[in-house]
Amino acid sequence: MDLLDNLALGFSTALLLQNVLYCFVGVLLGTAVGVLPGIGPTATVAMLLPITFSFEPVTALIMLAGIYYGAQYGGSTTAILINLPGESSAAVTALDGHEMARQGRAGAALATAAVGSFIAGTVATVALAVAAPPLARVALRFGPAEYFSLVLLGLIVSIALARGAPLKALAMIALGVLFGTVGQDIYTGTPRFVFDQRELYGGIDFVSVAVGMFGVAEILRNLENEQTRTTVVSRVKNLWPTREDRRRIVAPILRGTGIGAALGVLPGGGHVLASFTSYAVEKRISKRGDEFGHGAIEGVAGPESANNAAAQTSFIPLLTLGLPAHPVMALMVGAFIVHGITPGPNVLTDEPALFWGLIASMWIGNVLLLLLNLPLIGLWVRMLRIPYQILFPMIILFAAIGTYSLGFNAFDVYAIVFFGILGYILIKCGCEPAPLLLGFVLGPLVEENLRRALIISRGDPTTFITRPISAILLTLTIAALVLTVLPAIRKRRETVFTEEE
């Protein structure tokens, strides 16, 4: 009955006609930024994390998960229609959408991967509801050592599953730690790092590097790679799938939806694993192996409903733990934070409405994509036609007009500068941001919760394995960065990545 209850909360909340519409406005551009090959859900929500600050609490929340997962789905779009995924997840289902798209079956593949992210989401936001609150409540028997050995746990899987080689993962994050304790100290108020700069004694602004880092730096290397467009299909036909497509999608869209579940809650690339791994399953189970590649409609709806769950589920470590599994939800912990709500188990309890309408507003979400995303393909294809050279410097002005309005200081558009100039170069020589901008959120967390946990312990820092919970987690944190360095799964981890590429 409590779990009924706080639905019918959550519902009274995500209904409310304020919180329709930004959830509608957030799919819509979700969807849009996934259409757009280059741009992505990261430097979408970085750059209008500014435009969100002065909503209500719930809506900005609620219109910032709308872009996420509304990105999940455009990024099929393109990838089935002209063999440009427009997010990194959306890439495996090129490999048989756009080869079903060739042979006159794009209608179908389309409506494989909106039905099939639609029950994805729909499962996922269940389990969320579900699971949420018995963790938040394990959660808030944490101290800090738990929290210390949490966050450890969870910057070294992200190394895992960062693109690259491991090496370059852990300095991106050892980067993101030493930009996070630019400022003042937690304890003393001595400045650090600060370099007699008057603006840095209140540490870097996080809309500045997410900006920067996610906005400009990708935009400046679409620019110098610009891919050419072009489409196979001019109309689509025959939307809905036949009655052996349907019954070929049925145990894929199940099966993907699990994987995406339990897999989107890992730190760093879980959709992005969630969508290889379902592929894998459905070509090594499947009896039509030799299908998969040339067109084979289990090679859309399982990784689309593994993708989608995957997108859901990361929510969980957000809401419960006040941990991010990847950028995006740093950018969402950045958004509770500018609106002075700490992200984590205290949210259920605090903000009971805020914690249930933003997972009432994910079904609604997805019922909205469902309706937009297969009438409006014509228009989703047609804004491919739009030129970079107009669109992206069009997206860095209104970014840095957005930025500029949050404190009106010029500093933090020169940083803007700084961190896009940095991102580019970083790219460049093969580093993977998304790292570091897990380093910088995480990095004060690590280091608040260590030096509280000596503080509390008198400086005895044997207290981190003689708490059974920080013991655990500390083993899996040096099982993870074993398996990271083993060469089968540096093999395997190549592989995945390349595959993505």
Second form
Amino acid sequence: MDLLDNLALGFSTALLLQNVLYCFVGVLLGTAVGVLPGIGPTATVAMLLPITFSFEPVTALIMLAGIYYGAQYGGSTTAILINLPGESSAAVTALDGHEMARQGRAGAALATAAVGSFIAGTVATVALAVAAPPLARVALRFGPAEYFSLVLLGLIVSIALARGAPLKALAMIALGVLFGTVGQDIYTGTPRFVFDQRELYGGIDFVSVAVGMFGVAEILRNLENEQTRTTVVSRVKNLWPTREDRRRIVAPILRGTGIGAALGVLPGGGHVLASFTSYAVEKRISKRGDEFGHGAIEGVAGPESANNAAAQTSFIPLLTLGLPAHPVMALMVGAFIVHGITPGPNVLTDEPALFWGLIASMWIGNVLLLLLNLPLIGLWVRMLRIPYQILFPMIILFAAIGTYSLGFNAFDVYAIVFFGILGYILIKCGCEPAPLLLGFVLGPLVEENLRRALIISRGDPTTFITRPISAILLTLTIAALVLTVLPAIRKRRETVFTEEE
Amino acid sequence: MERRRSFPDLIAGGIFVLIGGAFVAGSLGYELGTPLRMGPGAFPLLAGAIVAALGLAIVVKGLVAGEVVAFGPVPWRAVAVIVLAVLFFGFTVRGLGFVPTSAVTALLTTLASSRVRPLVAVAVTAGLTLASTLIFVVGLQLRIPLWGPWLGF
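Right, and the form predicted together with the partner chain of this protein, after the form predicted alone?
Starting with the chain above, the whole complex follows.
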């Protein structure tokens, strides 16, 4: 009964007072930024990361994880109430959820989303606890050649799942990898692309990249056309779904959980894909298919469960392989490293309390979210009335303070200007910022493992295809690359994403 | 398919070509090494070349069958003010100290919106300065002096 022992260890860590407290702070902040349009979990985690440096590692990670899945929760609230998905994965929820709100059933929709998310989160946490250790054991046998191929696969798959033109996503990844090479070379210590600035020797801080690309650029986007946000928020009453509703949501919640748990493992926006897939599935198998888009409760229950389950299982590649599946995960890799822990299979054996504590905290976080969301829904609704004119100076100021406090280095602050402007221009040209951040975090890993593998093989590049695991991973990488670039498939992918939008 | 030229595609591709090219040029100044022992220049050279090549592909695609992306208006005022505010923060936080720097940064930032009234801007500035001082300096014990040496204390 290893699993039970491990979970007991996890809960004894996660239930420590300070961990519960910061878990609460995390999910509270997460819900808030999920509700507020114009700031997402990536920018929030990036801004708060410096603060967590003084915490115990497990406490820091519990709080950051809480922000991530709390935001998934909060995003659905705005999607339902004002048809404004705070998070991309909540876009599907808006379809039927907002329709329900317009029919005066906002309460039932919110309750369904909350209950569905809770069940999905619970199941997915168990899935995480069961699946992670065996995967980590496999990953322990990986050498540099396998790691190189694995990271490459992760990067390529992340474009296959992202929205937008694949060519641009590919270029964004490569650009991220390129920016990752700034700073001292790991093997020779040669400073690269530092323009004789001592401050750049340590490389560009990923917090600056994330705050610039996801915070500053996003604010500039929002200031393009300023309109008074519609404050017509439907009154929420009658939270509890009717008996008929309860009967109708059971199966979609379970199916959504399964779909989400499976797809969440995929790198790069698996939770977005999960909610879209779940919606498509529910629509196809429902006997009331024509109700979808007109307030079908299944259309809220399925995708909401799927997206929350995926939010939990996307921690699997992070905890077992050290591979981030989402920009927030990429920041968490940074958080691990700051605390002197190399994310990857070793975390499980070296830091069992941290590993299991983090997993257990996710379940506790889900309970807290349920308690926070249903009774306090009125508070979240009121938060929507905060005018943007107050919000964006706060984000800019906190971003500047947060990045400065990283290392009391003004260069980190200037870097957010650079990446903010660059990100703004690129986003305007149809490039997504998420692949760049993934490339930036994973780029140094690609280089390190490539060079190490070549040293081990005495300069023989065939090592990547003669070692079986590496060969399989590279084959998958090429397959993923071909699939994304092939126009016919790309078209179908676009229809999957634009359908019903 | 209809041939359409896409202006955003050209800009995006151009940026990739420019940055990729700059890194390629820069990496040639470092030792490239051999496959067995790759020098510090080899990997950036490879990555830079890929970025430049992809950028070129985006440019070509933008000329022939570009993606229709609405570029939309640019909030020049917001861009200028926010850049100025953040640069000001980085430049003066050590000299002026936390409180004055935060206040000026917040005030500058509020000006980014064309719809903000002066009174609101002042109120927001005061509130944010107080809040950030409480959160970061009092609450989180950030080691930045409240008033810096430039002010003569």
